[in-house]
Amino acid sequence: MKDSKQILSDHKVSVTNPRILVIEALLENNNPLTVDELQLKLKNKVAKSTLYRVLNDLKKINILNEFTNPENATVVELLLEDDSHHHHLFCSDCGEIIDIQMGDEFERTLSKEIKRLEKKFNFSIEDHRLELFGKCTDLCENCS
């Protein structure tokens, strides 16, 4: 696995402590995180206006993925040349994000009809998500 050094000049951006810090907390964690757990797992080291200009900074980048989660919080993740397109399970007791992949075949079928609702709608669509939402199994640590 790639460093957070290397990770920036290989996108020929500056490397300074606040982008090196984030990439390292994103890096460190599996799963997508939320603003405010990533800004919990830094410790205060990054100052809230500094963690949303270098989160800014990663997604002109192309390294950086953001999207809502049920509770319409931010929610971020790092994209890298080895992170293979995926979809994300959702557990509304404890919060948690997973990552997940679908069968290449569903994926084959999904751009498909992507491509139908393109001609049909004139429309050029750039990103797909698919969100599954439900509760994490008795398992689950997290979970109550």
Second form
Number of protein chains: 2
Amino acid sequence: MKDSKQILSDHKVSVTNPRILVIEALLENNNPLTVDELQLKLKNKVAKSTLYRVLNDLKKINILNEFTNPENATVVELLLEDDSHHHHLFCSDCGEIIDIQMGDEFERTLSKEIKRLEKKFNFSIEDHRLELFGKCTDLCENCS
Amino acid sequence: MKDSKQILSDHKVSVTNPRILVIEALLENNNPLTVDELQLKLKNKVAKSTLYRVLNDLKKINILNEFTNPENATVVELLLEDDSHHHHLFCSDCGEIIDIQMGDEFERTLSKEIKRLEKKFNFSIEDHRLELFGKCTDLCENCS
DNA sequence: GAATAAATGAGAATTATTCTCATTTTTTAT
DNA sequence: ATAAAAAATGAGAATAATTCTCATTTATTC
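Switch over from the form predicted alone to the form predicted together with the DNA, please.
Below is the whole assembly, all chains and molecules, this chain first.
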């Protein structure tokens, strides 16, 4: 597993206990967590205000991705250098969020479309996000 | 312009003044509005609690699309029968949100990918959302 | 290791949204 | 058209998520 202290010093920010604990909690999970789930994992070890501050710190150094699930709860995940571009699949039954990669053909087609839209709307498009919504049919223990 | 009273009665819900005003405010704009912007447009005419209730009512009858902008503010737009499937483009300078349509080739490629992912994760995927982020370079009066 | 700078914890403040309930409006049935 | 019943509204209280404040603690620098 990656070294949380190393991650922090690589990004030239102070290495503190709350930051280490938050990064470790996020590293333990392969998939994104809601802030509530994260808070639970850290129970008592990091103050609520500190947790939010640390999340903002990690966003500032660009190693945290933040988005919302279909219930509008905030979801976070670590984004380390070697993670490649990915999207998310949400289960509306159990709330699970799965990281997905789209195939090359998809990303190529999307790039073409983005070029077209940039011209059409005179925009410079810098990023995109694709979210898929559905139900995990029998994969997960929460969904029957 | 569409008749807001008609829309409500077509969906078998009571035709009330706050609902009419909210629908009309949304009809006036082609692009989505944040709840704050909507509240401003309705200034004094609809109570805050009623506005939120009406938005929930419209969601229940499936004529309202709700999502969040990159600042996590709630954004809403009317979704009437003849509106076709579309996505959103966000300007990070002025906050404008533009409805966009993707070309057929894109949607075809996406469908193929979705089938692949359904098998891979044993999911039934029912919906998707694509969001593009960028800056409108000289289109808009707010962006220099 | 001392001085300086930065981060933390606890809880107050803020913001967005939902809830409560007495009153008003709309619908239904005559 | 009217009365009774049902549903929606307004005002503000309650709740939830997030940010802010500030005295204390912890990290960094030299």
